[in-house]
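In C-alpha cells, the next block holds one chain alone, the form predicted alone.
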Amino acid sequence: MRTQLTPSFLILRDQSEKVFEYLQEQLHSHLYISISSQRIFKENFLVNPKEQSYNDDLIRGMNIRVFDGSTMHEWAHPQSDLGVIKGELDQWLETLKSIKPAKPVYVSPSWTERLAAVSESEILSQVSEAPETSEWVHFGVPQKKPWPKSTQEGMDWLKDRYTDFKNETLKLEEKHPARVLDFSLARLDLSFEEHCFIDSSVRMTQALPRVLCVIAAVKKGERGYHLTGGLGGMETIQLTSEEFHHIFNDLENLVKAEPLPPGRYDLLMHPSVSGVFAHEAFGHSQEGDTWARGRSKAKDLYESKESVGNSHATILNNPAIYKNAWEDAMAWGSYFFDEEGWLASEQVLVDQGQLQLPMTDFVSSYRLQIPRTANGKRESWSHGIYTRQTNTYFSEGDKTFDQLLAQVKNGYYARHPYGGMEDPKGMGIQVGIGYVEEIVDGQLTGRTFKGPNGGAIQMTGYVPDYLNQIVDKSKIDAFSQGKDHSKYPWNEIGGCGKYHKESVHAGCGGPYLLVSNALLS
C-alpha cells in the first residue's frame, strides 16, 4: 500500500487552497503566486541501560511566495486558517498591491509540460494522463510493513531489538572478555512528512514516511554503530546478528587502532564515504544559488570548459531514487517534488570530468536563465529556500570489490564517514573518515588506524586533483560476479548543512571508489 494523507493534513490542504484563492483575488493577475504547506509529525524512541524515553513533535506551517519578476516576496505563518491569519496577511499584501507588471512575470508550466521532463515510472504511475489544474494529485510511498500503531508498540519493538543486541553482546563477551561495553543504546526515529504545493497550474501533495534506526556501542571513547532505515515502512530496517557482530568488530578494532602517519596513500572508499566525497566535491559548488551569488568557481570552470577530472569522474544528483539499490526503500534524500512544486528527476553534475549545469531552485534558475531542477529545499516552513542536494553520488563502474582491492599494493580501506566540508570558491575539500583499515598487496590486514592525534582521519586537498586521481569504481552490486540488477547505487541515510546551518535530509552513497595519492592526516 502507499501512504495517504491524514485527515488533519487534508484540512491543512483545504485551508491552503482557500488562502491561495484569496491571494488571487487580492493581487495583480500577472504576479506569480505559490503556496507550500507542511505537516510533520516526529516520534523518537530511545532505549539504553539507564532509561527508556519517548518524545514527539508536530511541525506545521505555510509559506506564501509572490514573484514580481525581480524579487521573490515571502510570508510564512504556523497557521493556515484564513480567518485566523487574515489580519496579518492583509498587512503584508498591502506592500504588494502597488506592484502591477504589464505582462505575466512567470508562466507556470502545465502538468503536460512538467510530466514531459519526467522518466521515473513511480511518478508517472501516480498521475492521471492529463490532470486538471484544479485537481489535487497525491504522491505516496510504498509501505510493505506498517509502522507501530501506538507509542507502546513502538517502544516494545525497539526494546526487543535492543534485547537481541544485548543477547549477542553476552555471547561475544563470553568468548572475548575484552569486548565488555561501557555503554550501548538503540534508537528509533519515525517522521511522517506531508507536503502540499499550489500555484496557478498544479495542485499536489506528497506523504514521506521516514524511518531511522541506530544501534550503537561505546568503549573507551570509541563508537561502533549500525545505521539503517529509509523512506517507507518497517521493511526499511535491517537488523541481524551479522550487523550486531560488525558493531563489535569495528569497536574492538577502533579501541586498539594505531595513529596514522600523515601522508599520501591509495584509498578505497566504502559507498558511504564516496558519497560524502561526491557531495563535497562538486555538490555544493554546483548549487545554482551559489553560482548566482558568485561564490562558486564551478561557474567559471563550466564556462571555460576546463576539465575537472578524468573519465571516472561522473557525479549525479537525484531526488527520484524510489528503490535504493537492492533495498525495499526509497533513498533517504528522495521525494516526488521539491518545496517549489518541481517534479523530481536525475541530473548529471559532472560528466567524465566535464562540468554540467548546476542544480537550481526557482530564483537561481530564473536569474541564471538555465533549466530548473527539483532542488528548492528548506529546513522547515520557518526557514528560507535554497538550492540543496538530494542524493549525490558517483556513477557506477564495472569492477567487484575484490577487483578494486587487488589493485591496492599499500593503502587503506575507508568506512564510516565523519562529516565533510568544501570551499566552493577555492575548490578545497575535507572528508572525515571514522574507520580506516590497512591494505597490503591487495589484502585487508585487520590493522585499524585513527587520526594522528586520535579521532577521525581527514582527507584534504584540491577537488580537481582528486577527481583526476580516481583509479576505478565498482559495480552497484560490488560482491556479485554478474551484471547489476539495480538501477541506482545505494545511498545511506545522511544530512546536509548550508552556511553553517539550514540542515536538510540528504542521501550519501554510490559505488566503491578507488583514489590514488589521497592526503590523509
Given for the second form:
Amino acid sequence: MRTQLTPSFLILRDQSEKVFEYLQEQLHSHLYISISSQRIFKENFLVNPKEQSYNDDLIRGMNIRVFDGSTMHEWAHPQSDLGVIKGELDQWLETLKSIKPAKPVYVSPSWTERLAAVSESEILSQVSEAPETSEWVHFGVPQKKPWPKSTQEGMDWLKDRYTDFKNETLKLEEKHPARVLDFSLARLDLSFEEHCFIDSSVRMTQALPRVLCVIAAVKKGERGYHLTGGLGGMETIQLTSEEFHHIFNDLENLVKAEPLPPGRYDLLMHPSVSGVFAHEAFGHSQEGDTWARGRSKAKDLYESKESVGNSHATILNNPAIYKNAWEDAMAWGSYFFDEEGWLASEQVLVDQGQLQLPMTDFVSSYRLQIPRTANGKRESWSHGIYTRQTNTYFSEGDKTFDQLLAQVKNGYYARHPYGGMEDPKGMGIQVGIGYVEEIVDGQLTGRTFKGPNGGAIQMTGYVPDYLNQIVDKSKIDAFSQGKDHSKYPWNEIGGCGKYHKESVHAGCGGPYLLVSNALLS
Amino acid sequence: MKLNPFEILKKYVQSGEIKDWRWEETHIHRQEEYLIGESREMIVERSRRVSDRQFHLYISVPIGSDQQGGYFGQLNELDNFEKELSAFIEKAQVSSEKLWEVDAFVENKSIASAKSYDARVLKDPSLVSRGLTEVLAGQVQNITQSQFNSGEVFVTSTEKMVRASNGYEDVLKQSKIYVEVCFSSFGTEESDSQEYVVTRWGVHSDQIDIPEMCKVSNENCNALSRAEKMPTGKFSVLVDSEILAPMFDDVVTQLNLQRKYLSLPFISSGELLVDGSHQHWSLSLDPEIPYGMRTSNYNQWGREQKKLTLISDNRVTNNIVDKQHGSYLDKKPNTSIGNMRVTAKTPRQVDELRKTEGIVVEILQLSGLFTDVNTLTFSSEIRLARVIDNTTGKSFFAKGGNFSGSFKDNTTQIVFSNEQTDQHLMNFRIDGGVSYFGPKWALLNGVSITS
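For comparison with the form predicted alone, please write out the form predicted together with the partner chain.
Once more the chain from above appears, this time first in line as the rest of the complex follows.
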C-alpha cells in the first residue's frame, strides 16, 4: 500500500489550487506562476537512562512564486485559505501588477515532456499515460510494516529497542568499555511529509514517510552510534545485536585509540565515508546556483574540459533511489519530484574524471541556460530554495572488500564519517573521520587512531588531487563474490547545510573506496 | 458559557490533571533578498516575504508520586481547545521525567527592559532590508579590484507572547539580521579567480557593517589568488571571534548542570578549566548585554536572568543551573540564558600578538570549523591565513592544510587582544543562535597545522 494524502493536506492542496487560480486572474499571463505547499508532521520519541520524552511539530505552509524573467518574487505564508489571506496577498500582488513582460518568460513543460525524461518505473507506474493539466497526479511510497498507531505504541516500541540494547551490553565482558556506559539513548523520528506543486502545466502531490532511529552510547566522552531508517515503513529499521555490537566496537576502538601522527597514508573508506567524500568533492561545486553565482571552479573546469580525476572518479546524484542497495527502503535523499515540480532522475556529475553539467533549481537553470534537474530543495516552506544534493555517491567498482584490503600495505580503514566541508571555488576539501583502524600487509591490525588533538581525524586537500588518487572501488555488495544484485550503491542517512545555514535531508554513499596519499591529521 | 483556553487550563490545573502549562503565540515576519552580480551591477535574483504565526502549548502532568510527563506541541484547533488539550494530556503521559516544581513568577518592576531587538526591524523588516540592500548596492559599484558575485540580506522580526501557569506573562521581541557578501578576484594567466564570502549575523542593524564586509571580501579574494602552501608544524595561531565564539560555546555547554545529571562530560564548579594555565581571563553568561541573541530579562518560566560569572582566572566559579536540574541535584538555580562575555586581564594590541616570537599563523577563514562539545577539540581545513615569520620578517598569505587542536591544550598560554567585538552566530548546530562579546582576537599556543 502506497502512502496517501491526509485529509488535512487535501484541504491545503485544494486551497492552494484556488489561490493559484486567483493569481492567474490577477497577474499578467506572461509571468510564470507556481505554488508549492507543504505539510510535515514530525514526531520525536526519546529514551535515555533518566527520562523518556515525546514531542511533535506540524510544519505547514504555502509558497507562491512569480517569475518575471529576471527576479523570482516569493510570498510564503502558513495559511492557504484565500478568504483568510486575501488582504495580505493583495497588498503583495500590488507590487507585481505593473510587471507585464512582452512574451512568456517561461513555458512549463507538459506531462508528456516531463515523463519523456524519466526512466524510473516507480515514477512511471504512478502516472497515467498523458495526464490532463488539471489532473492531480499523486506519488506515494510503499510501506510494508505500518508505523506505530499511537504515541504510546511508538514509545513502547522504542523502549523495547532500548532494552534490547541495554541487555546486549550485559553480555559483554566485564572489562569492555561498553559494559557500563556513561550515557546512552534511543531515538525514533517519524516524519510524514506531504507536498504539492501547481503551475500552468501540472498538478502533483507526494507523501513521503521518513523513519529514522538512532542508538547512541557515550563512554569517557567518546561516542558510538548507529543510524537506521529510510523512506517507508518500520521495515526500514535494521536493529539487531549485530548493529549493537558495531556500537560497542566503535566505543572500544575510540576509547583505546592512539593519536594519529599527521601524515599521508593510503585510506580505505567505508561507503559512509566515501559518500561524504563524493558529497564534498564534486557535490557542492556542482550545485547550479553556486555555478550561477560565480562561486564554483567546476564551471571553468567543465568549460575547459580539464580532467579532474582518474577513471574511477565517477560521481552521481540521484533523488530517484527507490531501493537503497540491499535495504528495504528508499534512500534518505529520495523523492518523486522536487519543490519546483521537477521529476526525479539520476544524473552523472563527474564521468571518469570529466565534469558534466551541474544540478540545478529553476532559477539557476534559467540563468545558466542549462537543463533543469530535480534539485530545488528547501529546509521547510519558510525557507528559500537552493540547488541541493539528494543522494550523492561514487559509482561502484568490481572488487570485494577483501580484495581492496589486500591492496593496502600500510594504511588505514575509515569506518565513521564526522562531517565534511568543501570550498567550491578553491577546490579544498575536508572529510571528518571519527577514527581509523590500521592496515598492515592487507590485514586490519585492531590498532585504532583518532586525531592528533584527541578529536576527529580530518582528511584535507585539493579535490582533483584526491580524485586522481583513487586506487580502486568495491562492488555494491562488497562481501559477496558474485555479481551485484542491487541497482544503486548504498546511501547513508545524512543531512547537508548550505552557506552555513540551510539544512536539508541528504543521502550519500557508494562503494568501499581506496585512495592513496590521503593527508590525515 | 464557553471558557477561553486560559480558563480551561486553569480548570485542569485545579483538578490536578495538569501540573504546569506555558502558552506561546509567535509571529514572525521576514524579508529575504537574494542578490547576484551581473556586469558590475547587483540585481535581485529572488525577493522573498515570509510570514508565520504559530500557537504552541507546553503542559506537564503528574505521573505517580515522583514522576511527571511533559509535552510541547503546536495548537491547531483553537476553536475546539478542550478536545485538543485532551490529546495534549495523552501525549504528555507518554513522557516521563523526575518530578520538579516550577517556581511562582516574581516580577521585578525595577528591572530595565532587555534590549533584545532593533525597533526598526520590528516595525518593518522590509524597510530595513531595503536599506541594507541599498548600502550593498553602493559598495558593489565602488569596488573595482574585484567583482561582486552574490549576496543575501535576511531581516526577521519575531514577537512571542508568553503566558504560563506560574503567573509569568510577557511579550518577547527579537530581531535577527543576516547579511552575506561575496566578491571574486579577477582571474589572470598566473592565477585563477578566487572568491571570499563574508557573513554576519546581528540583532541590531548597526551591528552589520556592510562596507567593512565588502572591504574584507574584496581584499581577501585577491589575497587568495596569491596564497602559497601552508607550512606544517606547531605554531602560535591568531584566531578571531568567529572561531572563539564556537570554542567558548562548547565550554559553556560543559558547564551546564544538565550534563552532570545525564553523566555527560561536565566541568564542575571549583575545577581548573585548563591544567597549567597562568592566564587571567574570565567568562560570564550575561543576558543583560544589549543586542545579543540571548539577551533576555527572563527565562522561559519567567525566572529573572542576571549576569553569572562562570570562569574566573581559569577556575570554574559557577555552573549553569536551571530549576529542573538544580532540584534533581540539590543546587540553587541561577542563570541559564545569556550571551558569552569574555574579559582578559592583560590583553595586548593585536599588532603585538602578530609580532610574537617565531612563526604566527593568523587564520583569516576556515572552510568549516568542527568542534566537539564532549572533548573540546576543534579542527578545520584552512581556507586562508596570513603566515607571519617574525624571525625573518617575512609575511605571506597561505591556504590549505588542517588546523586542529584542543581547548585544554592550546589555551594554556592564550593571550587576548585589546580590540573588542561582538560576534553573533546562528546555524543548524546552534539552536536559536549565540552571541560572543569580548576580545576580537586571541593567540593560541602550539596549534598543529598539517599541510
